[in-house]
Amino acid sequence: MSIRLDTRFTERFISGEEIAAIRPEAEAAFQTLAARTGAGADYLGWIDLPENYDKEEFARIKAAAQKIRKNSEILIVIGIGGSYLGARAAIEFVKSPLYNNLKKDTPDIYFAGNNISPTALTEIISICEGRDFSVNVISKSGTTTEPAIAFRVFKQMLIDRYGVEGAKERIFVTTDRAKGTLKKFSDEAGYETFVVPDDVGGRYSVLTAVGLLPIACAGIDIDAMMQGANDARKTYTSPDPSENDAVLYASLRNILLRKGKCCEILVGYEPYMLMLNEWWKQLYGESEGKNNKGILPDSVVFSTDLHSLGQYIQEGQRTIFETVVSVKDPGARFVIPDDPANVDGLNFIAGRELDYVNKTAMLATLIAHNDGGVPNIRIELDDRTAYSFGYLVYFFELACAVSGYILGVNPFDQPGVEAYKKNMFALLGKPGYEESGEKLRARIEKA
């Protein structure tokens, strides 16, 4: 078993009474999903991946990796939203979020087209220079705004440094199968193109092309990766939430929101749950949070936030529950030395492990904060390996979508993130966009 789920700091406020009164709905959801019957059945693909993904394309993805780490220094993955936060979580939680600065035999990976920023445009150009790199850019169409831009700029910097050939071999595209502007583009120019599945959406697609090939360069066991989601997928057969913890979490969460928990924060105690926190917030945020519906997803690591967070948490209005991320092996041991002066007064720990006293600020952060009236929820791993981190991921996914049925919501659509993107087209002058563009102009001067 690589997951337990410790319900003990839920019981004051979730009793068995409440368990039982949602169990239907959360049996009714999961029944939902394995017979593919529900909202959004058109992209389930990633239900069974962990055993039916393509083999073939798997191959190629170790393959691409291994010549990315013989040729080159650097790795920029072009992308945003679930085309990057996967990969990045799965590198910093496995291998550390200074991943780039460590000694290792892998190239570093930057992450480039997840925003608009000038300044971190410029400050991974630079980076760059006389530097071996690749790209791997990530985009199902081609023209979203923030990994295009990226995209054109370093496919030129890699054309100018090392021809039109060269680039060839050191730009690798992860997009639609058989469509799209990239698609077409990557073909025309002989570029070596990966799949991003038409049935798993990209919030969920961190075990596909789309994660893997960035991670496998990281000299990530993606095998493992693999192993540990199937063996989730494999354990979580029952819709029964007293046989299935997924379930389990998912009921557990719409029991706290139908009394007033709206705010659900993951906790990690280490900084390698940095990114890991971004991907589930991602998840959670894009799949239940429509029709004026959903607990919206937040995120500390403590004990860092307990020193600026901690006071809200403890005391401050009482709309938010805890979902606490356990390692039980953090993958290092330092023990804290004697001071004879003992100028800081801690040499009553002199001796322990940094981790025991890590451990036993999570125990009585828990003890404090149910005190203060914030349910906890605590999910206990094993290790921080590639196993348990597609253990983990597949968990998540799968109580999220279970979720998402209970609340009512298609888990798998995202139809609020157009909003933006439509009103910056139109004001950034997009040809078939004028209309829009002058009266979006007379709201702003009018304000």
Ligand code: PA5
Contents of the next structure:
Amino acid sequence: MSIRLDTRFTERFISGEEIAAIRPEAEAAFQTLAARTGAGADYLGWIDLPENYDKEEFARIKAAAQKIRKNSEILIVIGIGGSYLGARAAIEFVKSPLYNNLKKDTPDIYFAGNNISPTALTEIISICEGRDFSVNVISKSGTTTEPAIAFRVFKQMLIDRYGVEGAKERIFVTTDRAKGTLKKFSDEAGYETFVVPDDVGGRYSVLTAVGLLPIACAGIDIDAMMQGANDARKTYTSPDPSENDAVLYASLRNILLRKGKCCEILVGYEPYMLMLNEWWKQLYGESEGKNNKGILPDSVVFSTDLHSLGQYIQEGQRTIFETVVSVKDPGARFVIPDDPANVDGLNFIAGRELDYVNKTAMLATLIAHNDGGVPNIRIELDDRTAYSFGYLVYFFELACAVSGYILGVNPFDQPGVEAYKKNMFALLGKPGYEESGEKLRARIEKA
Ligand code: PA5
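Okay, that's the form predicted on its own, but what's the structure of the form predicted in complex with this ligand?
Whole complex next, starting from this chain.
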């Protein structure tokens, strides 16, 4: 078993009767998902992906990763939202948030095209100066503005540096199987392409080529990651929340929401969880936040953020609950040194493992936040291996889908993401948007 769900710190807030009361809804949600009859049923490819993934493409991913590792000091991963968060989360979780600074035999990995910042782009360009690099551009639609701008830039840099033929050896494109500008262009240019399956949405795509190519480039065991996800798939087969922790987690979230807890904070106790938090926020925020419904997903890394958001969580509006992800074996051991002078008075913990103090901080915080009126769900992982990461990804994806169905939304679409794009195109003067551009400019001037 790789994950344990600890509900002790929800018991003051959720009764057995409440769990029993939501059970029919939770079971129905799970069964709708399993029967593939609910909203967004065309996007359920992630359910069996850990078993049914394309083995031929998987081998090509490994070969491409090997090639990149051989000929490149840097890999630039271009993508936004679901097209980069999973890979970045995996690399930071399994390797390190300081991955690029570690001594290693794998390339540095920089993520571009996930913002429109000239500063960020310029910095990554300058990092590539004098160093061999490759590019993995990832966009399911192939039309997203942020990655498209970055790809323009890095593609031209590769052509200028290595020539048209040389660039072909260094550009890897992950996009739709057949549709879209990026696919058409890549085929014409002769770039190697990988597939974002039709039935897997961006935020559910970390276990496809979207996540796997950059993850493999970082030297992470993608077989183990798929194995972890597949073991989770085999574990979470019952619709009954008392037998299925993913359904239980989905149920608890919805019970808490109905009691006014409309913000969930994902809590990690390790800096390597920062990007996992960001991946999770997208998964839950984009899946549930629609039709004026949803739980606002927020995140923190403790104990760091106990010194920033800790005050609010302890005593602010009582509309929040926390989900704490803790890792039993954090990976590193460090013993607190003795100081004969004991100037800081900390000799009472000298000789203790730092992780013991970290875990004690977690327990202390769980109790304090509980006493402050904040329910805490706790998810415990064995370790930070690729296997556990894959397991956790599947757990969260499944729970998210079930939770969305309990909530009564389609967890697989994201119509709201279009609103800013339409306005941006109109204001930028994209052909076809002239009329709305005029209206928006008039609104801005009035304001
Ligand atoms: O979850 C999603 O579908 C989105 O976050 C997309 O991943 C994101 O908008 C990027 O889209 P694309 O991969 O088409 O460039």
